[in-house]
Every structure is written in structure tokens, then in C-alpha cells.
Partner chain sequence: MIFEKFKRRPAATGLRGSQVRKYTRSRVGNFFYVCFLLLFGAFSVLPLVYSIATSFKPLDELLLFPPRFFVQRPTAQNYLALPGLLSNLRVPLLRYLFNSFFVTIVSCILYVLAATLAAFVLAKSPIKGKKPAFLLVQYALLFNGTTLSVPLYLIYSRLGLIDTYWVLILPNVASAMGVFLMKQYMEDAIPDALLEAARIDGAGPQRVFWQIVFPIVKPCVLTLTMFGFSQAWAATGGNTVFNETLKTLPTVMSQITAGGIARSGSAMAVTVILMIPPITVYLITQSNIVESMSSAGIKE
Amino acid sequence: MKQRHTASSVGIKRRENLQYYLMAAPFLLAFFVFTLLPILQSVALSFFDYDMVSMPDFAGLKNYVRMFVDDDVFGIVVKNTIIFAVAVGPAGFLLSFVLAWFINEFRPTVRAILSFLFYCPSLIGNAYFVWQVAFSNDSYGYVNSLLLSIGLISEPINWFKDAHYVMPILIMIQLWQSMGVSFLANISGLQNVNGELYEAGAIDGVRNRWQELWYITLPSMKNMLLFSAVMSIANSFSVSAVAVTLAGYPSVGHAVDTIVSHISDLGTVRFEMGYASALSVFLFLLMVAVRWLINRVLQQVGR
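Return the structure of the sequence above as one chain only, in the form predicted on its own.
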């Protein structure tokens, strides 16, 4: 009787879980087709020479050797990508969290309006064309016009063709664009912190807002912080469109060329799909390593 009851319980549980499997099936199918399968294809193609016309020709580790030995641009684009990731990723994450923390103190109506305003850059997609007008290389550009009018410069500056200016400008633009998703994730996490924890913390000796932040708020939203940090830094690793649109490819002295823009050039212009796939695998492993590092750092929060 006990075995029959156990088998019946297992059968009922399987039938109950079936609806969840069916609900998850469309997402899992899309994830496999559009995410997992392309990753596996890239890994496979990275060991071949493939120009999208001829049949793939097995090349072994040739593409990876070329990456580290023969590609003069590879070191430059890796350096630029890391600069973007370090300057935009952590800074964007911290700025979005601080803004969310402050805005969370406002009344719901004001908080909703401010949240929408900070999310606007993500809604507008290609909003960086505004910066293209602002940093236009003639005297009609807003920045040049302002600097000329106050006498700081004597002639217009070609901002996106000057290696001294283009990287700081693009970091500023990318930082402005990266606020949206990370900001919403942080303010959502703050809204879901259990208010009773603050009361318990006050009884246990928490005396100020900084202690509340470190011992209650941050530990309570670790998962949301991890999501926000990963999204922010992952977006900074994938910088390409804004750099190519504003500075062109290749940019002056490869000053703002990134791994993604290099991959795009190799894959869609030169049709060197094997080598482009090898670069994609390298970028994927780099992002996995960064994700692991972020997770280790966040595990220390609240200890």
C-alpha cells in the first residue's frame, strides 16, 4: 500500500509540473535556437576557415594562434574593451544604485516620474545622435559653439577624429545610455526589501542609514544586485554601435575600436567567419570570468 501511495503521489506531482514545463517550453526553445545554438556554432566554427561561400576548412587552433600572435589590432581592441568595461560598467552600476537609493525615498508619484526620466535613454535606442549634433566638428555644434563664444578655443575641434577626446566622450555617452535597465533593477530591488528587517536591525544595534544599507539593504537584494551588475558590465563589454556610428570604423588610431566592432568587421565585411567566431569565444569567456568575479565580490556584502 505504501509503495502504491508513493507511486500515485509521484504521478500527481509529475502531472502538476507538466503545466510549468509547457509554460517554460517557448522560452526554452527560443533560448536554445537564438542563444545556446549560436554559441555552440561559434565554438565549432572557431576551429575552421570559413568565408560563407566555400565549405568550412578545418584549421585547428590556427584562428586562436592568429588572435594572440598575428593580429596587430587584437591587443588594441581588447585594451579599449577593458577600458570601456572598467570605466562604464562599475561606474554605471554604482551610479544607478545610488540614484535608485535616493529616488526610492520620494513619494510614489515623484518616484515614478523620476524613474521614467532615468529610463528614457534606454527607451530611445539610438538617442546618441543627439551627442553627434552636440559634438559636431563645425562651429554649429553646441559644444564648439559654446567654447568659441567664451574664447576657450580659436577654431572648431573635430571631436570624434581626435584620439585625445574621442574615448572620454564615448565613455560619457555610454555611461548615460547604460543607466536604464540597471536603474530599474536596483529600484525594484529596493522596493522589495522587507520593512520589518529595518525594525529588527534597530533592535539589534543598527543606528544609521549606512549601517542599514550595508547590513540590511544590500544583503536583502543580492540577487537583484547581481543581475544589475552583470547587465551593466555585460553591456559595457558589448560597446560597438555607438562607437562605430560616432567615430566610424576603424576609428582614428583605433582609439575606440572594441572587440565587438572588430568581430563585426571581420564577419560582415571581410567574411572571415572562422576567425570572427574565435574572437566571439574569447569575448564570451572573458564575460564569464567577469561574471564569476562579480559574484565573488557580492558574496562579501554584509559580512
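Rather than the form predicted on its own that you just supplied, could I have the structure of the form predicted together with the partner chain?
A single chain, with no partners or molecules, comes next.
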């Protein structure tokens, strides 16, 4: 039998590998042209002065130095980005797992209904407009008119223009929106856990649902957890659209301006593409560092 491992077997192997390459090609090609190439160009642009009209002008590390020495709002936007990331990232990640875990125990119809309810904010693009109505600055806003009618406040609060309130409100809205991709990924991940493992666990002395979760469920869906963690990082570090729509840019006292809001402002209003790109690279490195940390944490799961 051993001799057959020769010419024909190598030929089959080569043909199979070719098939694999062909199967991956459509995505990889599109990914390279429309995702990777623009990213590489953007990284390259971070070393140039580029106003989108004249030719890029090589600037070396100037853009990177500028962040730290010559940008008044840089410190503020980094601080706000980290506040959002810390408040929304872990909580959103946990919430999307815990809710998926909870509803996993219901029968299919109830589960489908509950997951639809939770997923609603993501299903309806820019659904956060409902908060704009709720927290509207005049006495017509739902929150203001409620607080006025029970006498808690004497005049309407301008929620999105008040540095005290705008950050907590936006964190709440972000959390409300965090039942997105990771939530559905967790649902399908949970349903994938092999039931025989639970039986084996019961025999091996798993005593309650928390032990079951830690020793069986979580380790069986480690890969899915990594996916939701990465998506949570990407989302929580990129808070911007909601903040800019509801609170404007610059927001009151830069209270909710983030790195991404700063980047969009530089890129679309001030036409400083080189500097905007450098900030994107900075944000990317920040997320890569957090991603590395989370990987370390996930390796502890089930130990």
C-alpha cells in the first residue's frame, strides 16, 4: 500500500490544493482590492500631508508627532473614546452573551420572539432617533415632560447640550444598541454546544449551572466568544455616528467627542487626510493592544 503514496497521490494533493485556492479566491480577491488595499493606502497617507486637492507631500512622522504636541482636542477625544470603550465594550459583550444564554433555554418560538425583540434596535437602522425624540430639549420631549409633570425639575433640561448628562445618555443608547452581530453569533454558538458534553459533565461532578457554564459551555464556544469580543472592541472604540447625530460635533465642552468623530471632522470638513489617517492608525494600534489583552483573558476560560 505504501508505494501508492507516490506520483498519483501527489497529483491528487496538488489538484485538491488548487481547488482550495479557487474556493477562497472570490472573497480574498474582493477583500484585497476593496478592504486591504484602501487600508494600506490610508496607512501610507499617514506619512504625508494630503489635502485631497494637491499631490500628497511626504511629511515623515510629522502627523504622529502632531497628535501629542499640537492637537488640543487629542487628549480629550482619546479619553472619551476610552470611557466609551470601557463602559460599552465589556458590558455590551457580557449583555449580548448573558441574554443569549438566558433565552437559549426557552422553546424555539419563545426564543425567536425574544431574540427579535432584543435585536430590534440593530434591525432598524438608525433607530436611535427615538432617543432624540425622548430626550428632546424642549418641554415636548418625553423625558422632560415626564419630569416636569411630576415636579422633579422646574424647567426642561437640554439633555444633549449639557455636559453632565450627555455622556451617560449616550452610553445608555450605545448599550441599548449593542445587541447586534455578537448577540446572534452567541445564540448560534450556544446552540452548537454538544449536548453529550453536558451529560458527561453531570457524571464528572458538574453541580450547578455556573459550573456547567464555566467548564462546558464557554470552552465549547471559545471561537464564537473571540468573534463577539473582537466585534465588541471594534464597535465600542468606534462610537461616533450616534454621538455626532444626537450631540453634534464639536459637542458641548467636547464632552462626547471621540477619536472617530475627530477623524471624520478632519477628513470631511478640514480636508487633512494625512493627519486623519495617522489618527486612524493610532486608533487601530489601540484596538490591537486591547484585542491582545482579551485574547489572554479568553485563554483562561474553563481553567
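Residue numbers count along the first chain shown, from 1. What we label the rigid core is the largest C-alpha set whose atoms superpose within 1.5 Å from one form to the other. Predicted model only: the values in this text are computed from it and were never measured.
Colleague: In Å, how large is the CA movement of Y20 between the two forms relative to the superposed rigid core?
Modeller: Taking the core as reference, the C-alpha of Y20 is shifted 3.7 Å.
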